[in-house]
Each structure stands twice: as structure tokens, then as C-alpha cells.
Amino acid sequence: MNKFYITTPIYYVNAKPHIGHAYTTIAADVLARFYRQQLGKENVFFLTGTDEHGQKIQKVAESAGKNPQEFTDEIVAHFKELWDKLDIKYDNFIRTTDESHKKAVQKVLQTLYDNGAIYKGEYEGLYCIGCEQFKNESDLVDGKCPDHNIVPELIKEESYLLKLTELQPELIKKIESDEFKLTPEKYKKEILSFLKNQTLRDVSISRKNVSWGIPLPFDPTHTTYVWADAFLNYLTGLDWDGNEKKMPKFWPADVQLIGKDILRVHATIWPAMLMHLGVELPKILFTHGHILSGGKKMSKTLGNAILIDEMLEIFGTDGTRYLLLSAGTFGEDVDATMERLVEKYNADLANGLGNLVSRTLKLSEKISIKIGTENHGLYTEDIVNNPEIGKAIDFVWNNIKNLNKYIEDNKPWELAKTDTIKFEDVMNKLVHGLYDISEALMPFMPETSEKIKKALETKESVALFPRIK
């Protein structure tokens, strides 16, 4: 691998960012930072951004007494502010209201129309405005969208359709062979089961009565369906102008991170658009679960929502990053409560890492140890590449536990008085072990990593994670 391109989904701007947005984006930032360590900054590209068109945005803006552009500008500012607070280092922040994006989308749609992949017809289906998606009867629970608890509206209207049915056999082969790799494995099985048990319908890519969107170049009475617009950000975010014969150097995406609620559209409509264009598919589509609280989906009504701003206030930037990514297996639903987060913060950060750093620094004041700048590598690329972020964190924390145990077993404070040679050997292992830990922590906790390195060089004490009572 000589380059690494990672994307988050672009986030819908109907409301301010929440903990779920933070979860995905921190994970992407960790992977981008890891590969910058391996490949160099110039060979890594990390894209995130916002999805700003569609009927839902139009209605929310109207209810707020604002025009859609004004409303989206305000919400986008909240996203960028949060990413700054979380120390997210993206290479580009794409907005679907960017003029360059809109022009590229129109160029792509014209190409698809010209080659017969898009045709004019009529579409009828159950439409959930909350998801901005058409739903199958089998997707509903008691006749309602399970994600938004609303009854979808039956819509029948003139529409332009993208051909999906004819691509279904080829799409199945690409997923089965891992040419288009869906991971974790259970999501691959879920999509293959869906594709093998029902016929994909050609999908609407336009709306006739929605003004807040990109007009179709071949019929300006229609605007582009929000998903067809949004998917192309993964290319336009690389300054792609819509010319399928001249692709950006970072394409294809190496990892695209998404939440499980948008898996089906990313595993069907998105690859179909690329297949019609003759463009290579992304390498890995990694799907993660939801963050639950007390076993239930977070909601203001239940009073179990954990606010990302509250986490930042209590745990700080690196503490928040660590706690979210270590809350459970990345890819599965994870369950978090504020009580558990405080307990884990105290155990892993204040006591575990904080205690190791403070004891090692205090004991190393007595001797001179030269620290090499090489990274001995606590984990390897294959642990992160799946991406099994939780395994990488567990591996680092096992090393932290082992070094703390090594201190208890060897009692260097006693060796300093009785056996200076062994004391120096023990401290050499501790200092170099802690340096390796600081290197391994860099993608996850960049500020903490730098503080530890600096403290090891200067031998000055450093306060990392004060215990929370």
C-alpha cells in the first residue's frame, strides 16, 4: 500500500452534531493518523463533510424561519467547531452546497443519462422523510420506520430512475469475491441475503417537487435525489470534476466508514453509480453499530442521551476519544452510560496510564537514559487495517498493564538503594516501554502522546488525567 484514502459519511445538517457523528469521525481520524505514521502525510487523505440538500433540510429551515443556505451554514459551523475540539485532522471538509461539487454532480448525471443508465419514468414507494429514503414493507415495524417511528408516505410521481436491476448479478459477484469488501462479515452476509432474496428495483434519483437540491442538467424541473447527490462527495472531495476518464490519484477509497443505518444504500445505489460509470469501487466499506445507553437507543425522551459536549467538558479531548473508541467492539453496537464512562476513565486513564507515567518519570529522574526515536511497534498494520480499532487499543492497554505489573514485581524504588545495575536495567525497560506506548497512542490520543514524549525527554512531571470523583 502506497496511499491511504479514508472517508466518513457526510453528515446530514438537519440538527447539530451528536455523539454518533463524533464516534465515526474519531475512528476515521485514528486510521488517518495511523497511516500518516506509516506512509507519510502526503500519501494519506481523510475526507469528511456535510450533506446539505433535500426536502427534510428545506422543511427544518422553514420551520426555523431561515432560508436553507443560511440554516445549513449555521449547522456546518457547529460541525467544524466540534471537530476542532476533538482534534480531528481532516484533509478536506466537503459540502454538497459547494459550487464545484454541484457542477461535478450535474456532469456525472448527464453522463449517466447519455449512456442510458438514467431514464425517465414513474416511481411509487413508501418514503420516509426522516431517512430521505424509500422503504420496503419488510423494513417497517408496525408500519413505521424503525429509526424515526413515523409512517412513511406513499409517493407516486414522475421521476428519473437509475438502473439497478440489470447490475444485480454483477454486484453480488463483486461483494462475494471481496472486490467490494463489506465488513464486518455479518454485514456482508446481510447484504448478500438481501440481494439474493429480492430483485433490486430501479431507483429514483430525482424529485420533482423539492426545490432545495441540484437541478438535473437534462431536466431542471427535477432536482437530484439527496442520496445520488451525496454519494458523489467521495469523489468531488478529491477535487474530481466528474470526468470518469480522469480519476483522482487517491481513488479508490481504501476504507469508507458508515453507520449500519445507511448500509443498504451504500452497498447498492453507490456501487451501481460507479459501475455505470466504469469507475473502480471502494476497497472496503466498514459498517459500525450504534452507541446505545443502558441497552436502549439514546433519546431525549428516555433521558439516556450522552452529549458529546458534556463528555468533552468532563473527560477532555483525549479522554473522550479514548472512551468512545474503547466502549465496545468497533463494528458492533456499543453500550455506554455516563457512570460506566467515569469508571473506565478512572481505571484506564487516571490509574492505569496516568500512574505508569508518573511513577516512571519520578524513578527515571535518578538516571540518564537515551531514548531512541524508532518505533518498536506495539501493534501492526493488520490489527488496524480491518479496521479493528478496539483490538489495537486493547493491545496498547495490555502493555500498560504489563509495565505497571513490572514495576510492582521489580520494586525499582528499592533497587535504587540496593542494586544500581539492576535498577538501571529495569528503568531502561520502563522508559523505552513507555516511549513505545506513547508512539502507539498517537493516533488515538495525540495530545497525550506528545505530552508523554516531551516528559520523557525533559524528565519533567506531567499531569495527564486527574481522577474524577
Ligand code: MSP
Given for the second form:
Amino acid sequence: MNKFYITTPIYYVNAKPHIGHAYTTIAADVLARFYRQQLGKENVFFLTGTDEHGQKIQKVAESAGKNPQEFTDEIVAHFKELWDKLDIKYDNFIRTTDESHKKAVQKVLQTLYDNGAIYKGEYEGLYCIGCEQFKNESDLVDGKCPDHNIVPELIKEESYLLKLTELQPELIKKIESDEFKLTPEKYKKEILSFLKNQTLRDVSISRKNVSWGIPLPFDPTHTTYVWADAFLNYLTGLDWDGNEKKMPKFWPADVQLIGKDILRVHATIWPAMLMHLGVELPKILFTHGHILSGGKKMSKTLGNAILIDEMLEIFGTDGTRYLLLSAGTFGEDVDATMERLVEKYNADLANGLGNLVSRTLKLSEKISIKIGTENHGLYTEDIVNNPEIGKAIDFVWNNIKNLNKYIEDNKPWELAKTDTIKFEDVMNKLVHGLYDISEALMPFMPETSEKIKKALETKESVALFPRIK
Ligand code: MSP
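Next block: the form predicted in complex with the ligand, after the form predicted on its own:
Now the full complex is given, and it begins with the chain already shown.
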């Protein structure tokens, strides 16, 4: 691989960002940093942004007594502020209200209309405004959308439709062959079974009665359906102007990170739009689970939500980044109660890493060891070629454990008095081992990584993660 393009979903701006948004964005930032380390900065592109049109946002803005643009501007500022606090280094932050995005969307829709992929018709279905999606009866539990706990509205209106049915066999092939790779495997299975057991209906890509959206170029009495608008961010975020014959150099995306609630649209409507344009599909669609609290999806109404600001206050930037990604098996649903987070913080950061750093620094005061600036590269080839966040974290923490054990086994404080040669040998291993660990930690905990490296050079003590009582 010689370039790496990673995206997060673009977030709805109906409310301030929460822990779920932070989870995906930190994961994407970690992968982007990992690849910048491996491939060089100029070969990596990390895109995130905000999804600002549609009925949901129009309504929330109205009830706040603001015009939608003013409303979304305010929320976007909160997202950007949070990403700064979490040390997220994106290469671009796309907003679907950007003029260039709107223009490109119109150009694409015109192309799709001209080539017959979009046609005028009527659409009838159950619409969940929370999801901004039409739902099948089989998606509902007791007649309600299980994600938003609301009864979807029956909508029947004139609409423009994107052809999906005719693409179904080809889409199945692309997923089966991993040309469009859905991972982890269970999600590939889930989507294939969905696609094989029912015929995909052509999907509505316009709304007649929603004014807060991009007008269709060929019929301005309709606005673009918010998902059709949103998907194109993955291309307009690379400064694409909508011309399918001139694709940006970072395309196709190497990894698109998404939560499981938005898998189906990403595995159907999104590839269909690209297939109709004759554009390559993203290489990997990686789906992760949700953050739960006490076994239930975190939500304000249930009162079990952990606020991201609260985490930042208690654990700091790097502590929050680490804990969110390591609180469970990365990718699966993660149950994150405050007690468990504190426990993990104390065990892994205050004790595991903190002890290793403070003991190594203290002992190394007695000798001089030169650390080269060459890249030692702690990660194994397997992780470099096929990085998985969970595996990489386990790998680093095993190294921390081993190095702590190495200290206990060799008791360098005794060797310092009895055997200077062996002492220097042990210290060499220890200092270089810790340097390697700091390099490997960089994608997860950039600031901590820098602090450790600097402390190894200057031999000044460093306060990393104070124990939480
Ligand atoms: N705007 C759409 C995405 C369009 S992408 C072309 C959207 N936005 S969202 O703000 O509702 O959700 C964005 C992401 O946050 C989704 O991947 C979703 O899974 C994730 N999360 C929202 N709550 C979450 C948790 N509690 N835990 C983990 N992630 C969750 O959908």
C-alpha cells in the first residue's frame, strides 16, 4: 500500500457531539497516525465532517428559534472544539453546507439523471426521522424504530428514485469477492443474507416537503435526500467537483469506519451511487459496535450516558483516547461504566505504563545511554501490514508487561551495586525497549509518546497518569 485514505461518517448536527462520535473519530485518527508513521504524512488523508441537511436538523433548528444555517454553524463549532481537545488531526473537515459540496452533489445528480439511474416516480414508506431513513416493517419492534423508540411516519409522495434492484446481483458479487470488503466478517454475512433474501427496492433520493436540503438540479421543487447528499462527502472532502472521469488521487477510500446502525445504507445506497457513476468502490467498510453503559445503549434519556467532557476532565486527552478504544474488544459493543474505566485507567496507565516509565527513568539517571533517532519499529510485520486497533493495543501492552517483568526479574537497582557491566546491559535493553514502546504508542497517545521520548533524552522525571482514588 502506498497511500491511505480513511473516513469517519459525517455527524448529524442536531445536537452537540457525544461519546459515540468521539469513539469513531478517535479510531480513525489512530489509524491515520499509524499510517503517517509508516507511509509518510503526504500519503495519508483523514476526512471527517458534519451532515447538516434534512428534516431532523430543520426541525430542531426551528424549535430552537434559529435558521438552520445559524444553528448548524454553532453545533459545528462544538464538534471542532471537541476534536481539538481529543488531539484529532484530520486533513479536512467537510460540511455538507459548503458551497463546493453542494455544487458537486448537483453535478452528480444531474449525471445520474441523464444516464437514467434516477427516474421520477412515487414513493411510499415508513420514515423514521431519527434515522432519516425509510424502514421495512421487519425493522420495527412493536411498530417502533428500535434505535429511536419512535413510530415512523407513513409517507406517500412524488419522488425521484435511484435504481437499486438492477444492481443487486453485481453488488452481491462485489461483496462476496471482497472487492468491496465488509468487515468484521459477521457484518459481511449479515449484509449478504439481507441481499440474498429480499429484493432491494429502488430508493427515494429526493424529498418534496423538506426545504433544508440541496435542490435537485433537474427539478428544484425537490431537495436531495439527506443520505444521497451525505455519501458524496467522502468524495467532495477530497475536493472532487463531481466529474466522475477525474477522480482524486486518494480515491478509493482504503477504510471507511462506520457504526453498525448505518451499515445497511452504506452497503447498498452508497455503492449503488458509485456503480451507476462507474466509480471504484471503497476498499474496506469497517463496522464497529456501540458504546453501552451497564448493558444498555448510552442515552441521555436513560441517564446512563458518560459525557465526553467528563472523561476528558478525569482522564485527560490521551487517557480518554486510550480508554475508549481499549474498554472492550475494539469493534464489538463496548460496555463502559465509569467504575470500569477508572479501574482500567489505574491498572494500565497509572500502574502498567506509569510504573515502567518512572522506574526506567529513575534507574537510567545512573548511566548514559544514547538513543538513536532511527525508527526502531516495535510493531510486527503482521500488524504493519494488517493493522487492527485491538491487536495493536494488546501488542503494546504485552510489551509493557514484559518490560515491567524484566525489571523485576533482573533487579537492576541491585546490579548497580554488584555488577556494573550487567547493569548497563539491562539498562540498555530497558531504555531502548521503552523508546520502542513510546513510538508504538504514538498513534494512540501522541502527547504521552512525546513526553516519554523527551524524558528519555533529558532524564527528567515526567508526571504521566496520576492514580485516581
Ligand atoms: N449523518 C449520518 C452518517 C452519514 S455518513 C455518510 C449519521 N450520523 S450520526 O451522528 O447519527 O452517527 C454517526 C456515527 O456515530 C455512526 O457511525 C454511529 O454508529 C455512531 N454512534 C452514535 N452513537 C453511538 C454510540 N453510542 N456508540 C458508538 N457509536 C455510535 O448517522
